[in-house]
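The data below hold one chain only, encoded as structure tokens and taken in the form predicted on its own.
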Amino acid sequence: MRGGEKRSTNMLDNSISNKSSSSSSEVDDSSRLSCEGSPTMMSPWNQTSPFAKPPWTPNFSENMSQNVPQSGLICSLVREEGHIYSLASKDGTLYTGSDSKNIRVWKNKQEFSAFKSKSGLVKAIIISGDKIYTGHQDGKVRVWKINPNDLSMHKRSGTFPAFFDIFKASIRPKNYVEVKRNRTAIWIKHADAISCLSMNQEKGLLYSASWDRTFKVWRVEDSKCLDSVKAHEDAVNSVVSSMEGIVYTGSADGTVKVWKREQEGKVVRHVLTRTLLSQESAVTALAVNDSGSVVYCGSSDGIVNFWEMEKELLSHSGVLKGHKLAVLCLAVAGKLVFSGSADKTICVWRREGAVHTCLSVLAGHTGPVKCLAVEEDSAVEAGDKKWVVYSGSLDKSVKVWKVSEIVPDMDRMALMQQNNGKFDWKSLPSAKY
């Protein structure tokens, strides 16, 4: 590993715990949930400690119980294989990837099929359609085709470069760039580790970053790479496409950027609009929302930054401290953001307008949160949205939560206790700068 994620993970944490089953079901009790243990007191502006005794407990009347929303643990998925680094959902169905360079695939809380590359640990996955798109150690970009007789059956059907693209580019010196200090290499081909893919499905257009400080733009119809861009001083540690073309990279260098994409005829270009930040700590992960109208962006330091569109302008409108150490990783869903830390932990926050409430915090796994993939909860209850989160870890594991829109954090079920069941819903600011 390298830049940001080397000052993130690398020695994050040397005594992970094994485990042994191949899947552990645990009971979707919602009483582990949210924060027991965490480091971070359910919020950053709560004064009262967690590790008092719950406020929520039998001595609730079972009306109030049922007007509480609540998240949990539903199970743990283990393969004695190596540390998690990337996943993917779609439909219920759950792929994994390692540094055993298996790309498992999870249904119904066990394994349904399994696919395996040759090349490196897999440290992104993107699924789009009937196709599998998985980032790996060595550069390179792999397509996975299912079955359609055989779902449990994966075929590789390609890869980002083709092997005919870079020998034909291999004979023309102009396309021969400077990649470290006496060294070059064909400016299709990443001369570094992938550190994460974000796809364009409206213009068929897949996103990958690399710990070699660019990102490319690949055509998926046809596997061409139709744009490079040398984008940071150091490793790109994120990368997300959003609305209307723009694309938002995020480095080890401390930087955030945006840039434009732009079209003449063939010929596809990004270009530099504006960097949103730049700090000493390293930019370890991206996220937008759906609309695109808030970016989310995760730092080594432990802290959140995020801005909201304002006037066709990115504003910076504050800074969600939950936890102690890295953030590492970022998911939007509906009203929720996630982040996943070093820590071990994930906060869930809710977003009301520029306000962000810190409503739990997922506490369960034994090493640090490393991705994360969110989808909608099918068995919806009246009123209340839920969602299925998966968590990947350098334990090893992947935890399955079930989340609420609507959960209360502790020291408002305290104060909900306190004044019999009469709850106020105001949220807390956000920090600002």
Given for the second form:
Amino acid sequence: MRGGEKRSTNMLDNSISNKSSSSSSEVDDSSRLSCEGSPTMMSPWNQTSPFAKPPWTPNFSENMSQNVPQSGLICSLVREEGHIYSLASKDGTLYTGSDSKNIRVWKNKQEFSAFKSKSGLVKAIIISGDKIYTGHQDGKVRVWKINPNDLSMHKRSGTFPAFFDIFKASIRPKNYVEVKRNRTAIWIKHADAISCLSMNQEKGLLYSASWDRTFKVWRVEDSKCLDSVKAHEDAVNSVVSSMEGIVYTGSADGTVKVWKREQEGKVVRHVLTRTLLSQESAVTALAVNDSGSVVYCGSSDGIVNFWEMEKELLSHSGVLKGHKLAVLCLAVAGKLVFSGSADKTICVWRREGAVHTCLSVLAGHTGPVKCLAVEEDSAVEAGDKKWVVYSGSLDKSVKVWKVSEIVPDMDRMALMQQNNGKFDWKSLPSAKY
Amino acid sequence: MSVKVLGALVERYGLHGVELGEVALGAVIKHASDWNLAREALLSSGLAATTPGITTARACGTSLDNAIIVANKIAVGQIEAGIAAGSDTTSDVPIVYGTRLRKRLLAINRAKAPLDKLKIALHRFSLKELKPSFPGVAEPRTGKSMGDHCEQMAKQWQVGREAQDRLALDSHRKLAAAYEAGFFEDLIVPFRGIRRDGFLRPDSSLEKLAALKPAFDKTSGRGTLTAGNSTGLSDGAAAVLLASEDWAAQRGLKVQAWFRDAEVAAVDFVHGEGLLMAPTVAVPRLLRRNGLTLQDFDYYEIHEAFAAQVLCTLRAWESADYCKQRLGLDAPLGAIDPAKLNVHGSSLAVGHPFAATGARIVATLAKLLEQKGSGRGLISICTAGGMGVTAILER
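Starting from the form predicted on its own, produce the coordinates for the form predicted in complex with its partner chain.
The next block holds the full complex; its first chain is the one shown before.
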């Protein structure tokens, strides 16, 4: 697939080069850019990116365009309020958290509502049913309930840990653990920023990872902290709850650890079963596919490692090299894997069996891509599964992309590339096995 | 911390047992026994024992000055490579006894006979002599602290409270974003479990900053400098390795940036000039010598001693009057692009271990230029005593 890789990334080069040239030409395909075309849909906070125009028009003939998947930037959501640190999406509703106090809600690429948190810098967001869970710089998880009568209203319904639990735990000295040099705190409270949240819907458990080197497990029903695991030697940057009680954590100490949840009566504990990775570079992001059969790990050296389940055992299957700077976020959707990086780009990889191919590199952000959220596109054409990708960046914007799973017809792409005179096989991301 | 930071460079670049041409390291607040700090630190760092060290001090500009010292030596061919560093522990300042007790103890030491020693010890002894003398940050000649001086500057240049708070908030947010993006991953060395700047307040807000009371002018009702928009005194160390291109090539080391030029200036703060305005004088000289304008930079790293100091500096460069009267220029230097200023935050968020700040800024700017691939950056550091140290890095 090496040739395939190169050709698919060639499309990327073309899209990048066309992006820079298309910025001077107006986008007038209103059916493609619904958020731009209709005055009633216009919001002062929407900006339509000149990059939204499919890069291969108008060079494509009608016949050619039928075979080319429609992928690319849909629009940018810019609030100029703060660096975007977290995203979550569900059924076309997008939640964004930044270093301001406001958590913004977007629908149909417009701002729908916002709610304020007492503590700013929302570092993680999870949507579960009618509840939103936000992880904050102050080490707390806040719970928000959507008003069923007015979906734009969100009310804070709780905090993890709850005040009463803090009070109860504070009374007993044995509940205090050392969190920093010469400093103790109660074990149910994170002593540093929360970096990541992960929900186990089946068991009703929320996992929170923190820079205090622990991850904690919360029962969402009653906000009780069931377990606190001193997991790593450095900040825990990512936690993912997978199937059958398996939990993965990634840390700035360069390790990825696998934990198994065990329950003995009311007591829940997590036992380390394996260290998947131990390296110099910090582990910055983790992602697991829906079936739990493939685990991806992004690192500060720009590399994505992945493991595949073979006979109930994860084995290292290769690396994806697509970025020049740290990988900051990962997302898996269907056959696609998305990696966002400090180099301001998002690599889109397609997994076919044991093989990963880089489909494209989404460029447009002017700052590091800090977070990703992916949803299946509801307007699906037969045989072409598409995904809506939201990318949040430290450039204070969120970009909305549409990405198709179909591998484009490379011969036609190559022909188009040659016609444009922009063709470079060499500087391409690669997957190594 | 000095040993730690030098050792980190030794580890990173494989300098074990290597003799460098110079290690210039300074500290502003140090004990008398640390008179040879640079040499003592490098002897514990892993470098060859035949590496010379020089201990320096120019207040907040110390380690940038050390970079100038080492760079100049390399440029004239005296040495091939050296380290510029700085370190300060403001949380553990030396506390000394007052003059009377000091003189008594020295006299006791000089006396030969035990009876003479006893007589000196008891002669007109007062318990007041035991009162320790704490170091201050006031200027000896004016008796005012840097904050007092900067408060005056803020009034003179009409820099308001909100502008200062906003700059401070930006600094914190930019630094937090830089940490999130992994920028400091390979720049910061953990020390005693500390891996991040402790001054950083990522969830600060204008409301929180506005609630702080003035820290220096507490009486006139017009004070604008607060703890939030003034840099905090902290502990830290920083070091940079400088070398000739040949030396770097021989060792297979990639050059991050080139140290192009530097300039130091001073102002007569005793007779009315702003204590922290010296960089406004140094930068035009630097620009003129290099045929550059103030706008010819991709990055501006201006040490945030106080938010007001940065804003006064920028206003001075934009002021036709100031540029003509004080700097002798026909036209103002003009404005800088705010998006290029302290792009990853600066001292207001990082904290200010006096002597380390210069090397921290050099390291940050060099990495920014390396990541960008090309470009030019301006460094500007004001110092106590009415001096300013500035430099240009390029790639």
